[in-house]
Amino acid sequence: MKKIIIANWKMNPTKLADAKKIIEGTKKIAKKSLSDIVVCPPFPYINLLSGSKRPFLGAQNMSFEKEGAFTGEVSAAQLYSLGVQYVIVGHSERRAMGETSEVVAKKACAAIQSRISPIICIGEKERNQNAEHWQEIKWQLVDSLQGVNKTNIKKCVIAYEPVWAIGKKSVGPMNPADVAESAIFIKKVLAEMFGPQIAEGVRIVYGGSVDGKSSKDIMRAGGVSGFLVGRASLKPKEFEEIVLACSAK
């Protein structure tokens, strides 16, 4: 299965000139990589990569509405017209603002209808000895895929990002064994929903404080098809280490 590395710039950088520098560095990395590289910049910078295939252009969010009086929103059709091929939906930071799995499912379906591949984010807020996080992961996944059928699930990427491992206050990335266990569980749920053969063809990526060092360990033993990268994607040299980790045998 082809690896995929997704750069989520979030609301960075502040200056257009800096965005151009990061893009140039990322383009050089993408040209040499056999993996799929996706860059999801803030909306003001999307035109800098419009129509790009190395790397692919992604968006950080979208509305499930097609068009109309929805001030501040952006539709899937508008993104597609700019050359966007992937879109992140259900990121933990969006869920923290009140976005539900029902809304995530609507966005995923709207993206697919516009020929955009949704990167569907799921992940528990915390882990405990009672293993309640497994139920949280399962129902987030099930509810976020409502309306997605056996044909369309192949177009989706599932991004597993435990909330406690994200951001400046995180405790750091998960250890590879726990990532692998989570990936197996997600595949099991997908198999229950769509069948084992189809589930095997769905790419699962890990997100959560990924950097050059942790990516190598997780890629070797984590059982995932790539990464959703936050802060490190703004530093081309470190991002290249992550891309190289996905290429290593």
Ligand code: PEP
Contents of the next structure:
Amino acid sequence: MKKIIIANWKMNPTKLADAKKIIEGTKKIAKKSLSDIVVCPPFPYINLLSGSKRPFLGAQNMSFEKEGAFTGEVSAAQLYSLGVQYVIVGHSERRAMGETSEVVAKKACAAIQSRISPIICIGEKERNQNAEHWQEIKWQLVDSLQGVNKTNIKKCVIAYEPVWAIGKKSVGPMNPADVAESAIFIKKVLAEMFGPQIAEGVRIVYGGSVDGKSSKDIMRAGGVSGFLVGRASLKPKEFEEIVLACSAK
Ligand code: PEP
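Return the form predicted together with phosphoenolpyruvate (PEP) of this protein as a structure block, the form predicted on its own having already been given.
And the full complex, kicking off with our chain again.
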């Protein structure tokens, strides 16, 4: 399956000049790569990559509403008209602001209707000895895919991001064996929903403190089709390491 590496810049960088530099660096990496590279900059910088395919342009969020009186919101059709091909929905930082899986599902369906591929984020907040995280992952996935059918699930990317592994304050990346176990579990739930053959074709990526080093280990043993990268996507050299890890045999 073709690998995919998604750069989530979040609300960075502060200056346009710095955004241009990171984009130039990322373009060079994307040109040489056989994987799909997606850059999701904050909205003010989206025009810098309008219509780009190497890397693909992505957005970090969108509204499920079509148009109208929704101050501060951006629609899927507007994003599509700017050449956006992917959109992150349900990132844990947005779920922490109150976004429910029901809303995530509406966003995913609205994106698909506008010919944009949703990158649907799921992941447990914590792990404990009772192993409740499996139920949390299962229901986030099932609820976030309401309305998605056997045809358009193929357009979706599932980003498995355990919340405890994301960001500066986290404990660091999940170990590869645990990533593999989660990927199998997600595939199993997808198989129950859409059938094993279709589930096999859905790209599942891992996100959470991925850097040059951890990407190699996870790519080797994690059973995923790529990564969703936060901090390291702002450093082209580090990002290149991650992209190279995805092309290693
Ligand atoms: C993310 O924002 O989804 C993420 C994985 O961030 P980081 O790589 O910085 O942990």
